[in-house]
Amino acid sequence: MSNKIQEKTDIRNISFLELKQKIVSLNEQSHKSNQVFEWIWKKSKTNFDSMRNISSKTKKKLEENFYFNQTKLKKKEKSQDGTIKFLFVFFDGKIGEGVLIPQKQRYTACISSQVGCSLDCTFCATGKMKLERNLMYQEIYDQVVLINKACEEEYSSKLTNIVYMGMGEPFLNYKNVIKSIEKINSEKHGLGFSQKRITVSTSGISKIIKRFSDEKLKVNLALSLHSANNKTRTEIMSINKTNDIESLKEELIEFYKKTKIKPTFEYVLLKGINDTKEEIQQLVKLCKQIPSKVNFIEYNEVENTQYKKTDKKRVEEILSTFDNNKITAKFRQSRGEDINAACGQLATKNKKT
């Protein structure tokens, strides 16, 4: 980076009155930062030359006084069932993926938090990675902004549903997540997206969950949970050995009492580890216990590990049994498993560009 640049300033990375005290001190109209702050935000703009209503004397000025860190679509994959992959590189060419999962009358942009993820669970690719850094607010708005666009090209529609479920551990980025929920939700200086479409999934950090319960969100909870039973769990996630189920459980009733959401477990089924019959009914008390739902998914294969699928029996088994238990429960199928894009698969080979 020159040192021309490192004199300037991020203008997405500095709040809406510290715009606007610059541009003030620029010698310009306090309005201003209102027509800049939306071309950022709102309309998703990523140089000065196309604020069409801001004049070329104030552009220039912009322009010697800031700079875009601007996030870019390197590649992107179609699955044969439509789910989409995509690459996406950072301005220190640190690069992530993100997912599209179209199904029906849903559009769910699957977008991540962090480069890698510090958390090893067994079972998912992305924590061989190890973590590189946490990504910033405006960088997870980005995913957003181009998943969306190729969403209207592929498929003529808007996103209808936003998924913290990519890469990283949102939790242990918690500023920037809660700031990206912000730009992408605010109405003024943002998508407008509805908060009651997101869904932050985090695999279980105590603390934070209550931090969360106090933002006073409209935002849905999904935990990584994958095991009801204290030692099944630690075995597959070494995270529950400082964040075990009772700890985990005061927080998710808490969440409920304080947001009337019902969180949802997210539940890889893996054959003969935690879909037998004692597993099954352990998941099946917690449940009775939090107001919540399960979300049932598909293992996908990820390299070096010997899991394997549910069979598809046992699979009918378990749905009947919270069923009967009048316990809301889904089975989530793979999604883009051809292209690595289904869950637990996202891990980029090569870490820069």
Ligand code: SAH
Second form
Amino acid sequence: MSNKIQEKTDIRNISFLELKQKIVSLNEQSHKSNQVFEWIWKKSKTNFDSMRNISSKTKKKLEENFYFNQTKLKKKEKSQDGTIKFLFVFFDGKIGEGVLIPQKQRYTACISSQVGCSLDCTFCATGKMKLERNLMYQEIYDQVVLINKACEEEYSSKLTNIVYMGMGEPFLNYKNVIKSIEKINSEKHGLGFSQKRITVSTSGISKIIKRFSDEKLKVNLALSLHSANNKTRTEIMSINKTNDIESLKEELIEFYKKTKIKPTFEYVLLKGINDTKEEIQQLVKLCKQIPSKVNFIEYNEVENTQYKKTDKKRVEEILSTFDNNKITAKFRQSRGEDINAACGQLATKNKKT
Ligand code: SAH
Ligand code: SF4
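We have the form predicted on its own; now please give the form predicted together with the ligand.
Up next: the whole complex, starting with the chain shown before.
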């Protein structure tokens, strides 16, 4: 007799079809797979006990064959401006961060796609960490569920927007990011959250932008541009060495043609670096070549960097230049800075040495 312990499977790491086959092989009716999948992805349950319409006999079989990798909320910190920072612990003890940003009628969850980041943008705190690992799609989904729960508790509202702007580069964990979007979006087997209210932000990997355009999604794309000049951009974002502005331009135009969605340029204003007259003129020129809009971002201080924010007066001048050129541009003020929850301030320990 074999005493080998039967290996269990993470029930959230298999497709609907695989679950169905397994359920049938356990001599259970196939329609139960629908019920189980619904409990997992629509009602976000991470244990079998809560699956009320499943008999205890079936639950026992499921428990013998499957387990859940759970994501837990370790800490929640609230800023003076209402922004809440979340510390999550994943099944292996790795720590990730997420943020809830309340604004009038809008509640945005900012979620992470990786623990750390393999890129090293000079102005970003996450860039000072090593990449520890990619997050699995269920871990990205879990962040949305946990932030949404807190949003309901704190603000009596569901989330209205989701941005992939936390730790990590979403396009370097592409498959999990796409799968997480599917789970967050699906009406039948997911949270039913509109794709139009989701934004993926990338530092700009041309061939992945191409792949993303071909997915036929209705998800918004934000490109962290930060300079329309190759020399400056390479100095602050080393990814520009292999993905220069011309290659990004080509793919962003294609993205617009295929999706009819205007990409957003994110542009952190760094005093004396990318806010000069020449830099802004180059940005205006680029915006005229690509159907797009611009989000200027207030720079958030990061330890061990010498950057300074652009002065208020200069920000006003830049915004009026865009207004005069009829290019949609907004200035996004920092949120949650007092608790290090603002853009680019997310970083757990284990910095790059
Ligand atoms: N890796 C992705 C998504 C995460 S970063 C990306 O780079 O797009 C989310 C946004 O925060 C990016 O636009 C990034 O450039 C910006 N950011 C990084 N550091 C920042 C800082 N110190 N102040 C303000 N924004 C910052
Ligand atoms: Fe990574 Fe984005 Fe930070 Fe650059 S800005 S280091 S890509 S998280």
